[in-house]
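Just the one chain here, laid out as structure tokens, in the form predicted on its own.
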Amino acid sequence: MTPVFPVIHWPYLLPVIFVVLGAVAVLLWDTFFRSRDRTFLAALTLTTLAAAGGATLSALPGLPGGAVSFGGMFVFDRFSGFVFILILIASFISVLIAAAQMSLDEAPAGEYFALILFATSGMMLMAGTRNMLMIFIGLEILSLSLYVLAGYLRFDLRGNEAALKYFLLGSFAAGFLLFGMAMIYGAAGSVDLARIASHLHSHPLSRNPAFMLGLGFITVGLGFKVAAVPFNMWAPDVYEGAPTAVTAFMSVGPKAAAFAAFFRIVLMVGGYAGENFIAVLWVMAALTMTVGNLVAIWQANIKRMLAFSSIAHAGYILVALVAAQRGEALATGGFLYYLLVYSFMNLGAFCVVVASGRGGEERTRIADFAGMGYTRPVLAAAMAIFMVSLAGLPPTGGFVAKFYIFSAAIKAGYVWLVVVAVLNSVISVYYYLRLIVVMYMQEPGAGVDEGAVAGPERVSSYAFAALLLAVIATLELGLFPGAVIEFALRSGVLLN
């Protein structure tokens, strides 16, 4: 019998290979060389991410339809290519933020940056596959890295609590996900989404209801990862307790990877679940938006406020998922564009939180930002731009991103869901603009110890680079969205 070897398209695997090799290189350098300079390790990590991004961009022009490697365990199409670029950008900015956070100076730098790279590789595997088993493997690589990163400051009790909560709840959610995949395997006889779709096309769902149960468990597992209601209970505590640089990273990258896997599963096999499954996603989207925005109003800690903001934005993205389930092409492209804009504005907001600290001490109360518009005008202006964009107001990228998602939902016939989303956007304006009011309309030191925010403007070069990139991208994606949205719309077609 002649052995059959799987087809492997090595050029399309290069981005993941670069990231993994970079993680190993960072670990080896930190282990065997006495010079463990934090600056060098950060530069090596940034170079690795840039190389992976270059490999991704170079592979896209020669990609007419897509490339399948290892029998579907790795898929590189325009959808996964766009998500790869998004994940690499998020990791790049997160490394800049980590290099700027003084509280991480005494922590081992090599392990930190290596964990960022390993988490990035896990996210890329989740986005670049149509095999459920590979989705789970990528998720576990990502999750194990994040569990360690959340409690990276070993002597910080809040970080230890955050890591423990994240680990326990994350393990529980992973069990749901794996059990759901097992149920679908029992129903369809495969873990490959294309083969599952073929089987379901030939065998109506009514003959095998185990598929519906499995899809429900998968929704629970991925719903936890994107912090959708009612699986959002971990997010505020973990976001608050983890180092701010870690919070920034986990608020964007893992969400993008989980949503990419969610979209691929739902668009390839979710249509066979019928109207009941769409109704579940509809209700989940409405609840996630509403709970996130309403609870964010009462937060006095900016990291918790951004955590509930992140939950609300997961609800907006779920609107795109509901519309995409109806076959609306604008929905998937709008989803990709929304994730890109969200990455810049959310990472930028966390970068301001890091840069506003003094003497290695984080300033996380909203009251700590009183008067910042006068004492630290550059940081205050940047934060104002990010808050306006998160609220979805023009002329920022947040407005354009919401416009495309809501337009897709209306075209798909979900007018009432868009009404709920618009009302939630109006609610969110209150707590986003409240921070701007605190920065520009309250006296310095109001509600905070003297000297907490006062002092000359000093921003590290890393934080300045991250802020500059985030501000330019947030404004550019709002003022000149044409080329990027066209790229996102072309990338919204999945390879079956």
Second form
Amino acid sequence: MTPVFPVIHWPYLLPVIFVVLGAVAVLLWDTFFRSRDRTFLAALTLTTLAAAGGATLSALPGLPGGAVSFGGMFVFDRFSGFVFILILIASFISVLIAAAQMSLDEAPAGEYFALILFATSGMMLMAGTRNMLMIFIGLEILSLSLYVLAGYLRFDLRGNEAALKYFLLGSFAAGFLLFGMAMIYGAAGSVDLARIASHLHSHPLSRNPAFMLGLGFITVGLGFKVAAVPFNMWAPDVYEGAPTAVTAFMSVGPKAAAFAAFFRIVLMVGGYAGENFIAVLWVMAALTMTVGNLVAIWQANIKRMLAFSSIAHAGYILVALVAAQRGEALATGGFLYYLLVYSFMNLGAFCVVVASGRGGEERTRIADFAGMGYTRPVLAAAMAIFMVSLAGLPPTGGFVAKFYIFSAAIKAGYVWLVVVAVLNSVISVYYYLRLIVVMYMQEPGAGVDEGAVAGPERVSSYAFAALLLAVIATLELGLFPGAVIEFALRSGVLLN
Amino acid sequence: MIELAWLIPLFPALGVVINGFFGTRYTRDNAGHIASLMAGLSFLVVLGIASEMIFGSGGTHTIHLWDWISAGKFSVSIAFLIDPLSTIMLLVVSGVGFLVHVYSVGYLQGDPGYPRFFTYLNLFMLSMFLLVLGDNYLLMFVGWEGVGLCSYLLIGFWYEKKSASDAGKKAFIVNRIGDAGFLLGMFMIWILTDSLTYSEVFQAAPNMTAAGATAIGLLLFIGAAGKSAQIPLYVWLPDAMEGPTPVSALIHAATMVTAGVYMVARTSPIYAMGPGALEVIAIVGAVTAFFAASIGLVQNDIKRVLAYSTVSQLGFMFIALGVGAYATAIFHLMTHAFFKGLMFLGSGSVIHSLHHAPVEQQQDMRYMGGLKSKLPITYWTFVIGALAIAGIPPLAGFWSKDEILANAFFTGHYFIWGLGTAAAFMTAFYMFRLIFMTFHGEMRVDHHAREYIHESPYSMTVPLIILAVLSVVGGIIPGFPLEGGWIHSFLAPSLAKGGAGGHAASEAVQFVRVAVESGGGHEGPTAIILIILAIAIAVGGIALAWFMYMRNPAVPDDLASRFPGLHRLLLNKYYIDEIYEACIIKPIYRLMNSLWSFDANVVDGAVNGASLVTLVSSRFSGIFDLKTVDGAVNGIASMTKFFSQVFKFIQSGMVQNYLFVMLLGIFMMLSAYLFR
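Would you mind giving the form predicted together with the partner chain, to go alongside the form predicted on its own above?
Every component of the complex follows; first up is the chain already shown.
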């Protein structure tokens, strides 16, 4: 009997390999050349991410339909390519933000950057596979890194609380996810989504409870990761407690990866679950948008506000999922585009929060932003652009992205869901623009010390780079979306 | 020249960049000059384009800049549309806008927010140009949002004043309701026609069902009612007077608030397919015109009178739209921009001259009087404006208002005609009440402020004079003869024919036209009676105001004491704000609060309740081994205690609540789709 070697397309694996090797290199370097200076480690991390991005981009042209390695454990197609690039960009900006956050100066830098890279590799594995176990492994690599990152400031009580809370709830959700996968394995005899699909196709298990239950549990597990209502309760506490740079990272990359996996699962096998499953997603989308937006209005802490805002955005993305499930080609492309825009605007907003901190102290009350339009005009202008984009107003990327998702949903016949979504984005304008008002139409309050009034403080060059990147991308994606949306649409086609 | 249309929004954009980035440090006192220069340059380009459109070939031109959004066969461009309708709008916006810029240079001199003001003002011009120029609904929406934002920023310009920032907030929130309608209408258009570009949408419009067109029409009208302050969304406009007076003139009288009128006129091919929506528009417009005019009768704040007058006049424009007389609506929009812009700037001039009076008296007409001799230019231009709005021929307002009422009458909308005529009477009355209280009689100004009263500088009076001239000739030149004026033939290519009641209405209008034209001028028998009636009503209103406020000043107080309920009702604006507060704001507030405290109360309660139920049921189910049950309960209790101890350490650690909610969600979800 000859052993069967799995097919492996090494060039397509390179992006993940780069990231993992980079993580190891960062750890090793930090072990042998310990220094308090983060500059080199940050540069090494950024280089790693850029190299991985380059490898992804160079692998994309001339890509056949999809390259399957390790018998489906690793799949590189246009969809995973786009998500890889998105995740790498998000991590790149997150590293810049982390380098800009002063309070992290006191903590060891090596592990931090290594953990970000490990988390990145986990995210990439989640997006680039059609094997459920691999999704779980990727999710765990990601989650374990995030638990540690959330409590990275060891002597910060709030950070510890966030980490523990995240860990407890996260393991609960992971349990559901794994349980769901086991049930689907029991029902369809495989953990490979393609095989499950073909099995379900040839043996129509109409309303097979094990399969249905399994899919439901997977929805719970991934719904937790993307913070969809009612699995969202952890998000505000954790976002608030974790160091802001970590919150920024958490709010974008992991969400993108979990959504990518969610899309793949739902689009490959969700169709066999019938109308009721779509109805669940529909309700979840509507609830997530509404709760996120309504509660965000009342937040006095900017990190909590952004947490609820990101919950609301998960709701909009779920709208795309509902439409994609109906086979609407525009939906998957719109979803990818939305994620890209969301990454830039959300990271940009967090970057402003980090950069507006003074010394080691973070300033996260919304009242702290009063009068920032005059004391820190550059930061305030950038924040205003991100808020306008998050609110989905033209001429920013947020508007175009919403437009595509809502259009797709309408085309798929979900007019009422779009009505809910439009009303929601109308509500959301209130709290996004309130921040602009606070910055430009209120005097600096009592909370501002003399330094702020005396003159603008220098924005660190890391933060400046991140902001520049985010601002340009947010505007570019709003004014000239042509090329990117085409790329996104082509990347989404295969899944439908 | 027409292909240079992209220059129109470019100049104010430049102004925004210059004053926005360098205003506080470099341009400071020159910010006004830079902004005015930019507005002036735009105006020049508009003049060039307009002369080509009016004296040249006319027609419809699209200036395509770049493709913006595309997906499959659907695409939206950044493209500008120059046609008769947008030409008229451009002339009004850039012309009045330029004058207001110049006026503001003098009016806001010395204000600490000087460069900020002009940044916003230029940003407003930019957005308004986009709104008017866009060749598709999406670009119109961009401008629509932009002018809304600027209006909000400018109402709250003096943000230290709480009333100002509150008014800004109110305007913003009310407008969001309208915007939601606009967005949904836009989506419906897209669903039904697969496009958002005007030319494609209107090509597909004749194939729409009446229901679809009516739905679109009503949704878009919600947007228009928000922006153009119609019932029930008008409440923000009177409060918007907290902004600087030039802003009230430009944004809240002449241009932005007419965006809704423009939008409905632009969409006329769809409205032609859904006459039901037009019927609603006509009724809402008529009721608004009447209602707002009645509130204007008793207000004492000079700007509030003008504000309610604006709401009322916008109602007139919607009457015109509703009866299918689109060109007349745009005509009234134009003349209104002249005379209302004039009167707002005039009131600004009055307020400016009373700068040394106590703040609460600066806008209160009860503390004015006798200003005629001190402010001659302001006075005479104001009188021209008031005569124009009252409808005294041959001033501008007569032509457009008379056409509106005649159209309503001849399309069989007698009730609407009645309301409009009553509103016109009240308009003439309250305008001259304002003039008599402000400029005539004995001076009631605070003694310390009297010596400082002076006519405003040239930068403020010259715009007044120009607008006064326009208020005189702006009606008769484009509008003579009635219903047959040049403006109708010029606008015709941009607008659909027909209106409420479908063909019958358009035939009725046609009939009037024929009757008027064949008779040579004003000789249709009914038409001439209507015209005489309109003039009589205007003169009557003025005469009544003269009688009550000049001849016999005791009458108003006498009336107020004889009808105290009615007077209080009008003075308090029918208590609409209070009703909204009680019926809408409070309940929403409560809902929000309860959502917010959901976590604290409901979830906690549910968790506690669950454990209580367990406890109670365990006590009563004595069949089971007490020890086992007790043990289990104790186990749960001690576990809870353990967890709560763990989480007491980290304060708000209600993880069990979070888990509970998650579980609840899971159960609900699974039971919903597994066992249905």
